[in-house]
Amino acid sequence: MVARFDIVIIGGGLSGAALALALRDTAWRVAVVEPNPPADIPSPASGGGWGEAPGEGNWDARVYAYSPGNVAWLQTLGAWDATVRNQPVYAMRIVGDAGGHLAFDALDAGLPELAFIAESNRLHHALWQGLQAANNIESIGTATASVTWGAAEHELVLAGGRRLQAGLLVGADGANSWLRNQANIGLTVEDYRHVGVVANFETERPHRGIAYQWFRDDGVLAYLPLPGKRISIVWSTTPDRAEALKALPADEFTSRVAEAGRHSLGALRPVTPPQGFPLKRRRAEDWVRPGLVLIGDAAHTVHPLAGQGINLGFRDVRLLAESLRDAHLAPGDIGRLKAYALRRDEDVSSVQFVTGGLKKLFASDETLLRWLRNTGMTMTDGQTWLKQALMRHAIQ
């Protein structure tokens, strides 16, 4: 017995679940194949996490910076609700490794905020809650086994033997995409030879919605404000140093983070243990084929310097969902998909170029480059019009 769908989304992470939810009121019958759906969100009274007192509630170490444009879109989906603990970012302070400095302030550009910081797991859970209430969406908690490519429809076989047919398969299954590999789509990879070490802390002093970023000899450290007197940190550094940081006792690791952040927020108290994520730039050689489209990390990844990874993925979803609302064409029509890919190319290419270029610029120890990057940072800080333009572009 074969179950027929118009669209099958492989991968129910943030991008895959958001796409499905954006298609809930369309004529298409949609399936989301995700063997590891999000767990229930712990209640605030549970507490007891790493270094965390009971009653504070568990915190996810993996957080993202969401642009106001994407948050407004998530609100239309009903996914950015009260369960998504979030902190607006009102300003950003950037410090170079040789005296350079750059500050962004939402008020200077006439904006209410620059971004929102929120935990991944809570938004993921909210998206899935919306899926469960949609009449035209079926969530399937089974792993994929194989795929057969057809002229008009493709057939997917799941681990338990169930067979699905669809006119469009969407690869939303992450940087190591199974669907991309099954389609024999090549991948260009640039290994930044850095690992992003992430953890959450409680701060002695209030952060006042300010994000901080320090370019250091050993990498880049960012403080991202969370609700209350809490922050999430991302320390992008070499693999050896990342392993050494993660192996430190909690108090020593906390001391290193506070010192590297120049004690800007006073003493820190650990809330979650450090985790590490290898940083690579990836770009699939094809984003679309007849009846196939890759979105999010399955199509592209970037360095987290500018916090644009998840925002690129959501902009993929927004444009693809808008395109798929036209029911006069088959969902897998290659003309429709090519038009989508063409419109997304400039955005993705520019972000990959800028973030990759910044990483290389600040990774160099050459005296001239050190002077140039710090001088350029400070000069930019004095150009109000330029900073306003950068802020207005980022919020989209």
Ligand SMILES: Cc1cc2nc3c(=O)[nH]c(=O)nc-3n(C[C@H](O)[C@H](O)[C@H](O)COP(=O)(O)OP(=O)(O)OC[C@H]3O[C@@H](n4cnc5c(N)ncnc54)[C@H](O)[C@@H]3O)c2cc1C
Given for the second form:
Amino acid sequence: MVARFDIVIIGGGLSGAALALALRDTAWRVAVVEPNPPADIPSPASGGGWGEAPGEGNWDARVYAYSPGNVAWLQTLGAWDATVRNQPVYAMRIVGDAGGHLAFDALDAGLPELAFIAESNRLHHALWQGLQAANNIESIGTATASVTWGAAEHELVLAGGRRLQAGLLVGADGANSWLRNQANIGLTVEDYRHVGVVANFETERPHRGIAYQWFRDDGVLAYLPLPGKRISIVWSTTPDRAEALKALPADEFTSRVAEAGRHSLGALRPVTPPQGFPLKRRRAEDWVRPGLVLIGDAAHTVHPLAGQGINLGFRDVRLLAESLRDAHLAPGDIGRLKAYALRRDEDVSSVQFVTGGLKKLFASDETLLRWLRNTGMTMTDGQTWLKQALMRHAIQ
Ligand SMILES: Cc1cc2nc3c(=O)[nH]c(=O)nc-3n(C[C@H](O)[C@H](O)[C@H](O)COP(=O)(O)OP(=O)(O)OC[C@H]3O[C@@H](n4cnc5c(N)ncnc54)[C@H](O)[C@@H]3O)c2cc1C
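For comparison with the form predicted on its own, kindly provide the form predicted together with the ligand.
Now the full complex is given, and it begins with the chain already shown.
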């Protein structure tokens, strides 16, 4: 027997789960196929593991910056709830590798905050809880096995043999998308030759909601403020250096991070062990086909130095969900999907261009480029209108 849905979302990570939730209470019957649904969030009684204080629950090392526009939208979905521990960012300090500096302050642009920092697992869990309560959504915890492409409907076979038919398949299955491969959609890949080393720390001094970023000879180090006297770091550096950092004893790794951050927040105490994520820019050659759309990391990935990966994914979801509100057209109508892809192109292309360009600009050892990038940074700092324009783009 075949189960019929209007829309089947393959992958229930942040992008896929958010899309499903945004389609709650629509006319569409929706399924989300996710073999690894989020685990329950740790109870407050847990913790006390790798440097954690008992009574506060563990801290996820996957911590992201979310734009205020996306947070406001997640609030309308009911997913940015009290379980999502978060820290508003009021200011950002960026430091070059030869005296360049750039500061952004929310107040200067008349904004309450520039971003919010929160753990991935808690937001994922809140999204998932929301969609469990929806009448028109079924979540299926099975892996995919095969897909057959039809003229009006596609058929998906799951591990174990269950068959699903749908007018629209959504690939939200991450950077190595299974659906993208099944559809033979090509991929442009640029290996940044960087690994993002992430870890959480407690700080001696309060961060006052300030995020820091240092462009260094060996990569980019970011301090993202977490609730309380805690930060999450992303140190994007060459694979060799990342391996060497991860291999250090905890106290040595901690003092390297404090030193690279110029002891801005005093002494650090490690809360989670370091983890490394290889960084690549990817872009699928097509985001849409008849009855098929790729969103989030399945469609595009970027260097995390601008904290934009899942923000792009959520902006995909916001636009696609808005387009799917029109129930007069079939969900997989190619005109609808092409209009969606066209409208997403500028945002994704500009973020890929800027993050890739910055990474390259700061990776060069040439004296002239070093001078240029640091001077450019400081000059930008003097241009209030330019900084306000940059902030207004980043908050969407
Ligand atoms: C070091 C680092 C720091 C980052 N910091 C930021 C930041 O500050 N701000 C920001 O916006 N972004 C950031 N990002 C990017 C962000 O992590 C990603 O953009 C985001 O997690 C992508 O979400 P997604 O749901 O599209 O894909 P994923 O999170 O990869 O989810 C894909 C889902 O699909 C499922 N799946 C896979 N294959 C199948 C299949 N065959 N069938 C069914 N399901 C399947 C998987 O189980 C998974 O749950 C960062 C990334 C890194 C590496």
